[in-house]
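Just one chain follows, in the form predicted on its own, and it is written as structure tokens.
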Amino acid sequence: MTTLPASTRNKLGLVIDLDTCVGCHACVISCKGWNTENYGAPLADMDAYGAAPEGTFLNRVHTFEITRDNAPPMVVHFPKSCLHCEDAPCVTVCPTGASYKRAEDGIVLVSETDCIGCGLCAWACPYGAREMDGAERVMKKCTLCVDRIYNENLPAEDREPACVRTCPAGARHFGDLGDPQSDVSRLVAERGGVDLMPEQGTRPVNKYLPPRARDALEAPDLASLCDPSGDQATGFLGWLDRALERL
């Protein structure tokens, strides 16, 4: 089985703001595009318009409606990809060493030439963040766009994961979560960032910023706005009468 590094020099990862994400799926599309055209083997789409379509995505967005007592309902869009865990069970369960965690930056990757498609890593991952490519029969996962973040041929502003660069709402942030003074670490501290499923003990590097509480708006009495009773119309009809009188 594969061993994890005792420590990593940096802890590169994502901070995702659930309060800001609008569920547009731009991160899903940009991730699919970049990783199909550049890193590794293309992400397959099979029988896309048939009875049993199958596609490989490294990032997905799930949408939930949340209702709580004495609070207005709210919709939360929840992006999910590999969390690059410090204690990554997908790595330690791999029989060939294809899954590994880099000591220099903490990114968890898959060597596609060594992967035998056994699926053990997908079984071990508690987050469902790995996908078997139906065409290549190898495991695929988020790479944090390693071919972008270190690519000096790209402009400095493009040296971040495609999903972060594309997000129109600014809900995704990238940086070194091992540095308490980094922008992402400060953001986590200020907003109370949390781990996904901390009870699993995987110590994910990626963090989520919880959605803020929504303001409760008092709904107006719409019937009273259109009440025509009485000598003098009030509400909306009263305003309309006065406006028409001026014509």
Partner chain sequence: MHPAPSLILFTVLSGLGFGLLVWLGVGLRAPTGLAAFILFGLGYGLAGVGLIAAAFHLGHPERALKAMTQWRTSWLSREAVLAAAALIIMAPHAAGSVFRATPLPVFGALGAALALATIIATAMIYAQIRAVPRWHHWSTPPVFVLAALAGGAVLAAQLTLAAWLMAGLGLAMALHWREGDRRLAASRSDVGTATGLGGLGQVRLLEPPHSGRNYLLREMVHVVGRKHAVKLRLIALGLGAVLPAALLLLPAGYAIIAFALSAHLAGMLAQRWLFFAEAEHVVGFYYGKR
Contents of the next structure:
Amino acid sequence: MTTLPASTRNKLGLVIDLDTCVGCHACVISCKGWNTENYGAPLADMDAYGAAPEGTFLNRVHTFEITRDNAPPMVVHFPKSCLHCEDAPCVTVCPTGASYKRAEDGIVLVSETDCIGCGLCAWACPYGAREMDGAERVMKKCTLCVDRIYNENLPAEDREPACVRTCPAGARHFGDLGDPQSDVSRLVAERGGVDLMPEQGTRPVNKYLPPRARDALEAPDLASLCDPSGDQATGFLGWLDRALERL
Amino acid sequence: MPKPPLAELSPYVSDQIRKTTCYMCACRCGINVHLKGGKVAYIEGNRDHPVNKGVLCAKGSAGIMQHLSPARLRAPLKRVGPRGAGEFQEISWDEALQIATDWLRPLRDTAPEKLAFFTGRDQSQSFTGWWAQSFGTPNWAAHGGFCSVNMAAAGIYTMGGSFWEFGQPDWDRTKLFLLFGVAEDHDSNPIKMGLGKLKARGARVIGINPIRSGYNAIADDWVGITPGTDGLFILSLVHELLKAGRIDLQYLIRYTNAPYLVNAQQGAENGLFLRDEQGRPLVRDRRTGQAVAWDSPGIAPDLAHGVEIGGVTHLPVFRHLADRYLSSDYAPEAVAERCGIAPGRIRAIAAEIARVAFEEEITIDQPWTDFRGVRQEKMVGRPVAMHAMRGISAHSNGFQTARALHLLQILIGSVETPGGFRFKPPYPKPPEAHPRPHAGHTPGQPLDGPHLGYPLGPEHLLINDDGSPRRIDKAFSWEAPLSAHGMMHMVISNAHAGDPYEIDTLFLYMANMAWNSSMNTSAVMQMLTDQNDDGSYRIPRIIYSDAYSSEMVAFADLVLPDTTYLERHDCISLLDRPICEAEALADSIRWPVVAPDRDVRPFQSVLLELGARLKLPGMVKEDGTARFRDYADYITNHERRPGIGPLAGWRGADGTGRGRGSPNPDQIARYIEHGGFWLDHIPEEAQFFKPWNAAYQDWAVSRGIYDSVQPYLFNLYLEPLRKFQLAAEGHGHRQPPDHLRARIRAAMDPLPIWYPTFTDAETDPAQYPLHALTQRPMAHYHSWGSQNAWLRQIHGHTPLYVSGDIWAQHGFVQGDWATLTSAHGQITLPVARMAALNARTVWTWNAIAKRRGAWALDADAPEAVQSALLNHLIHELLPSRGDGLRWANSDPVTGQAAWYDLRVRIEKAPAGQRVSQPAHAAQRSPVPAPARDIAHQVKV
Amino acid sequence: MHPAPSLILFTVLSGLGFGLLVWLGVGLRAPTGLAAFILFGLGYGLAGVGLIAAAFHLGHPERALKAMTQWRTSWLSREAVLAAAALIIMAPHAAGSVFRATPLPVFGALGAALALATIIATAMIYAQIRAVPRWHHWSTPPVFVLAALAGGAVLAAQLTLAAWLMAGLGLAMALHWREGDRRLAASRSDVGTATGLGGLGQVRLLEPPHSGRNYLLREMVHVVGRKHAVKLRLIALGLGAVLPAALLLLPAGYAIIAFALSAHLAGMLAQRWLFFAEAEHVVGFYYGKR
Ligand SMILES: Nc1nc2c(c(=O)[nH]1)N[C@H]1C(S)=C(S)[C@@H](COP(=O)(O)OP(=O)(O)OC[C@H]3O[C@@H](n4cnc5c(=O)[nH]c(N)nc54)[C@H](O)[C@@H]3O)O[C@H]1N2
Ligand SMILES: Nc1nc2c(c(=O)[nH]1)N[C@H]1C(S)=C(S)[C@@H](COP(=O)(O)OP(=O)(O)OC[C@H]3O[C@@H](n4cnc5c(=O)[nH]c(N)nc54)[C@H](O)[C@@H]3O)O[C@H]1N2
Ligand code: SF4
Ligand code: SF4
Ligand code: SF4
Ligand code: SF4
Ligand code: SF4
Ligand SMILES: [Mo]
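Condition change, the form predicted on its own to the form predicted in complex with the partner chain:
Below, the chain from earlier opens the complete complex, with every other chain and molecule after it.
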């Protein structure tokens, strides 16, 4: 049902720490693994061993380079999946109701049995978060692991998204961004979390923590460090003698 | 309003979880394999596992696709076409084992050294080594020689343990972390988890690497060093710290040989430690001014002054050290240009190290007692940790560079202290506690001892009376005296050249030596196929065990197909490369969580059966029948020494033995029950200062790590090196050949030095202005990843990354290709621009490029047609110097292959380039072509 | 955006069909008998062929009826509903004209309104997509509507009207291009906002997430189109509007009408190809492409 809920009880989403992500693609593959086996049709890989393999992935890690004036260039790894937007244009354009946003937690999902594979929702998404499955011809997207986070067949500690559970660097956080007291909300507040393309008016739930300042190590006041007087070995020896006496 | 569709919130996940150990790389994380109807449905990390604590990397998560790979071999293969073509006939195991037995039995009976058995990615080295020892050939080693023996040897010789996977930063306490030359490393997940911890705490990470990617991308500060110059940079930091007096004198006196007096007498003892009659090194006691044994109670060892004996002044190690590194040769200004780092930045980093080490000192309220019997109330730590890997190691100055780095760590007192670098058991273990290498072979008899070890002087070299090497790889010869891991990268070329002697059978296991683990790959393929005048092959026989259709398979005469990692028993043993953490002893197993669906067998079991057929000692009972049913039986019942076996957990008949105890028939079941691993925490008072901590030493003995307590001091000054120098200076009965004297003299300096890499020293910068490097992609393991349908989509080709300057200078545009030329060869590959790069460096991903026809990929797969290995540009020998000799492109101390010494020139490839070069002829695939599209889901 | 042939054909042909039906519905031309059969047949046929072509674009055409359900929010759904409604409502009028020679103007007018609404809905499918700034503008629907009405007028042999509509179409296209070229910048989206890293310096894609291609790149990033933009614009403008307008002002004749119509169709195919091919989706920022 493509009318967006006026508000959702919770706003579940991810917070991705760009200061910490090493770009290992673990989240990409664990997402692929979980979602190939679970939620709906498997994520297909076309021409899997051929010249132009093309598979469906719900989460992909891009790498950007930032050149700066008077500072060394930076490299930032940038994982991206569905941001579960509050004003999700992908939902409202869907002609069949296959795309919908859950009123209880804000998760945006596709009902694969209703999807006609028109692709319009993928066009409407500014973030490239939807991919048409090559074999099944239905729209695939990040489910925020809705089939894990409430899954009673999983132990409580595993009821979190596959990508979060697997991230070796701990760069992915999952929680309720609608609750200002939640860990994720606090993290966003502390670290100045941002929205992607706010000008697109989508109001994403997922937030990105920007990289911390880089290459800011200050040149020291050497004199304050210099115990041994002078730089000859003799000066050093004198210092050494005194220091050894103090031991 | 219509109701929204209901998502299935609690789908059924699996009917069984089997816990085993990942083997998509050598990190050995714990995995939960979810099965549905007996089929692998999903793999996730095991939260209880000490290595990964639940997380899993991309490779591990893609394990299912490796397990289902279409490149899996299906039955033993006998070559029917020419070598290298890939034409095989599938045969039965009986026939395969008979062939191998018929080839090997005469060798064992007449000339066991004619079997060269080398293993690559293998994690059963203690087992394969034991087999080779039993067979009697001296020619066995694993892959460490081309991997990171510089790191291992420098660490063990200097401080009884190394980076690599044998130690780790104190991730929970470190406040400043310096990472040298690491893209990924073996401790793949732990490093990422550790960096995550540092980031969560806001601790500073400094990345020293010509390339800012991966871990270096998240480094707070990036030092884009020029390759091969880390030693100089590190010694400049040492210079600054010494100059500022920011060193931990207490630590140096207590735990290192800094106070040892160095013999200044001219002659055969020169440069060795001054010793008393019992051979104890002497130090100067500041109170009496006398030279006394280092461990005399109640003395105040001097670091500043020496003693005069017979008119000769013998100075302490520390004085030699201070004199050397305080020299202005190591001043930041003097090294800046070479290293490509501004002097101000070197100073800033030195100052930050000093500040954190000494102003942010941390203490743990934990009393402990040192080996001298002195009780300490607290554990004092310097929260500066360092880690390094092949960026330092894979250079021809790597051993000394790694030594320099350990020197830096030790000077600030941050090894085995809280917040610093910590060993993982069974380390620390000083060189003396390791075996010496052995090569004594006799027909029909086992070798006279373990193959590999740590020589303490020329007397331990494996050479004949005429100085010629005793091993086919020339390990432990004058060419590479401390080649503690052997030199696998020299085996094929030496065997091909019949130098130092000819062999009959080359037996390889799990090493893609015809491709990405060889230098000069095209020539190596040639050597493997070269024939004598009579049409026989130069290397007469090649047996190979692989699990997949790799490039190496095509060159084997007999292929023994292995199981995948989910289909067999393995043991990750304390005798080998265990999974210990700094806090705990741990080992683990793999077990068949699913049965193979092909006619394949676990290689270790095959090796045991081969051993039984050859009647190798230890592998047959008195009645001549096989001693071990299979590898699982071996894991359970083999004893290396009485009470010590492959697995340390649940030993003894009742399963209570830890480390020691008789074999327990239930042992593997207990491991499986416990999630596939065993863990034994080090007592709190033994957690730090392990080499000197009495509680640790006692605990280590109780666990069978040592047979007796082994406290030792760190070797700032490495006396064994001096012994080799003395030989080069003409002392002793074993002396290097004349052409090696100068090199041994220079390279085996007992205090860390820096010299330009051999390639740098001999390269005309005008001709080859650039350095070329490879990096490991986090989502691929060497050549394996490309058969994995998920991983190959991430890294399917090898763009050559070049800096903006080079890009502009050559007028590259997107979509262009570049030709890269070294003194040895040329490759052509796609080119890409990257700013965050040392200006003199280009790089690409390691081991993505594939030979056509391998790995069950289409012949026009991007791995074959848009990718090239840098290996084609790297030679195992340096270019001829015109002295009639060919010098190895290896570290002169350890023989470590100098992969990263490569110098190149770049040109724009002619327009219209579509296919990478060199383009080798396709090999025939021994496995059927895979399905085009896949969508794997286990339906229940 | 990827210029999918099915979508190009669909928008051009069904536009033409509904355009014709508009004129037939309002009774600007009130054919009966065979003439009505041919003209209504043409209108229904073109609209139908277009819809079938559109169905080729679907992953699951067998579920196409579900597309009728979400008219509250979805322009695609509205288009489906309106198209069906137009064709149904128009049916009595068409049947009356063909079989009874009695047009039913109420059904005709209502059907025409629905046909016009269908054309607008088609245009709104594109115009609503903010992520494609070039489309997301009021100038998009006029192009679709004028193209449909002009082509329809030619088919309905309302040549003078057609000529004026062609002129209007020319203007609308020119306007759409002129505005369109500014839309991406006006959207304020760039790689900096896409990554949130813009404040740190110059942001550039270093490595795409996969070395292979993917659905997004295939569907949303089409860099080839812009290379031919000027040429195609001239063709679209010349063949699609100017030439037909000029031809239609000449003395009428079947050959000239046929010529004008084919020129217009060729021009519209070019325009539609370009409409997709030169439209930048902001997802391109994540791939270092526009
Ligand atoms: N240019 C360049 N070259 C390099 C390096 C570099 O940095 N740059 N690094 C070097 C280093 S450090 C190393 S360690 C080497 C690594 O090089 P290799 O040791 O050759 O590693 P792999 O390519 O992984 O090849 C291992 C082989 O084992 C096979 N295999 C995988 N699983 C199994 C199994 O379960 N059973 C059996 N029997 N076989 C299996 C694989 O199919 C493959 O053929 O590469 C070296 N080469
Ligand atoms: N994912 C994955 N993990 C692996 C492997 C794999 O293939 N894939 N292989 C395993 C094996 S066998 C090994 S040996 C380890 C190796 O682990 P690493 O040592 O991390 O491996 P490399 O990719 O060789 O990375 C070397 C790094 O050193 C840098 N470098 C090169 N020259 C210099 C230099 O002169 N100075 C400095 N400071 N840096 C330099 C390079 O830019 C690169 O970043 O990884 C292991 N782990
Ligand atoms: S990120 Fe894209 S797919 Fe996800 S809710 Fe937002 S618009 Fe929809
Ligand atoms: S592709 Fe499926 S989910 Fe997307 S808009 Fe079309 S019907 Fe809806
Ligand atoms: S939340 Fe689940 S579906 Fe979404 S990216 Fe993570 S693993 Fe994939
Ligand atoms: S798993 Fe974590 S560190 Fe790795 S790419 Fe994903 S977010 Fe980054
Ligand atoms: S690091 Fe990855 S591939 Fe290696 S053992 Fe761990 S999970 Fe497996
Ligand atoms: Mo290695």
